[in-house]
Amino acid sequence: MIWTKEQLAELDGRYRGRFINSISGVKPANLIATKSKEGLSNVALFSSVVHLGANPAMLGFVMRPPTVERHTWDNILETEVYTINMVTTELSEKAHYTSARSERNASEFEWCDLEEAYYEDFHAPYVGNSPLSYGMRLENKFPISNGCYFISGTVEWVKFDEAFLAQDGYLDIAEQGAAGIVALDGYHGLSKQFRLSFAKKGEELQQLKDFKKGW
């Protein structure tokens, strides 16, 4: 079957969101929270993080259009800091849980029971209960066609457990039951089936052998 572009303009709106959200195959999840000037913490769902550079070590997310009163986006303009926080399999329902809607004046820490914790002086909290968290400080935001913004930040620390750390940097988050998400509500385990070489021209691809976790 095939779909032309005027074909899916015709669908119903909540259908060609779930399909579209759908071809893009499985996305990392993760909670971004803030914190607002006032101190109204707020942590949401977010399934467009994506890596940008190492060296300075920099991440983007996609924001939806700020038509309509989002916490999130209000208080990383205001306050230039927010943490990125992955959801695991066990977190996933308390992290689903925070895409409800909710009053400006309550923290989804509370009524989705995520634990709110805090690095040295950092204005922004992160999930105490994420494996892995990392505190950003905003970049830039680059406007979209469709009304979204993409949202560039650099990476100010990171905190994991160096048990799931390879002697060569790799991280295993599959390991730790990271989530994945395919549209907007269908969870997915993630499962390491292999690693491989630094690909060469000319040069057969070797599967990696487990390098040794932890310092």
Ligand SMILES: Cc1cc2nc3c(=O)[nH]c(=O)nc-3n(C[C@H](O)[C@H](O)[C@H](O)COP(=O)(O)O)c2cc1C
Second form
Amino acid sequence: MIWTKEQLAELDGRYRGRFINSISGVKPANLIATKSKEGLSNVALFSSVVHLGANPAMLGFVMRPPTVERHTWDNILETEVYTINMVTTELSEKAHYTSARSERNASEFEWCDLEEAYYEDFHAPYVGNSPLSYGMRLENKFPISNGCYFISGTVEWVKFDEAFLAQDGYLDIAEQGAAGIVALDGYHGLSKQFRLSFAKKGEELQQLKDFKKGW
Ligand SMILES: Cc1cc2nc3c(=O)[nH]c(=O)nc-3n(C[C@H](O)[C@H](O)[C@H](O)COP(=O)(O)O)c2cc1C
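The block above covers the form predicted alone; next, return the form predicted in complex with the ligand.
Whole complex next, starting from this chain.
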């Protein structure tokens, strides 16, 4: 079956949303946590976090159009800091719940039963129940033609469990139970099949043996 641009445009909006949001594949499940200047904390689910570069360490994500009240957006613009927290399959239900609309003064940390934690004097909270959290500083916001924004930021600190860190720097997030998302409601568990050697034309690929873990 092939659907053209014109046929896609004729589909029911929600149906099309689910379909198009499925075709890019499994996306990472992350909670973005922020706090307003006045001290109101907020946490919300995002499936668009991407790696941008390692030196300096940078990540980005897509923010929906700020045409309605968006607490994550407001807090990031106001304070320029946020944390990104990995969602595990175990945390998926609580994380999904954070996507519900809520009043500005109701913290999802409370009504979604997530642990609000802080690293030193970093203004934004992190999710204490998550095995991997990192502090981010806003770098730029790029408008996209559909009204969304692409937000880029730099990494200030990373909190992780060294028991899952291989000796060559690979962090085994699948072993930690990381969840993957398809469309806006499909939660997947991940299992690593293998790691492969650096690809060089004319050289056979090797499956890498598991490196010793720990620090
Ligand atoms: C699976 C899933 C993935 C989502 N990913 C994004 C995303 O990448 N960008 C975004 O702006 N909103 C995303 N959302 C919607 C936000 O979670 C939702 O708008 C939330 O209410 C924002 O909360 P806030 O107003 O506290 O910032 C996603 C929702 C779900 C259920």
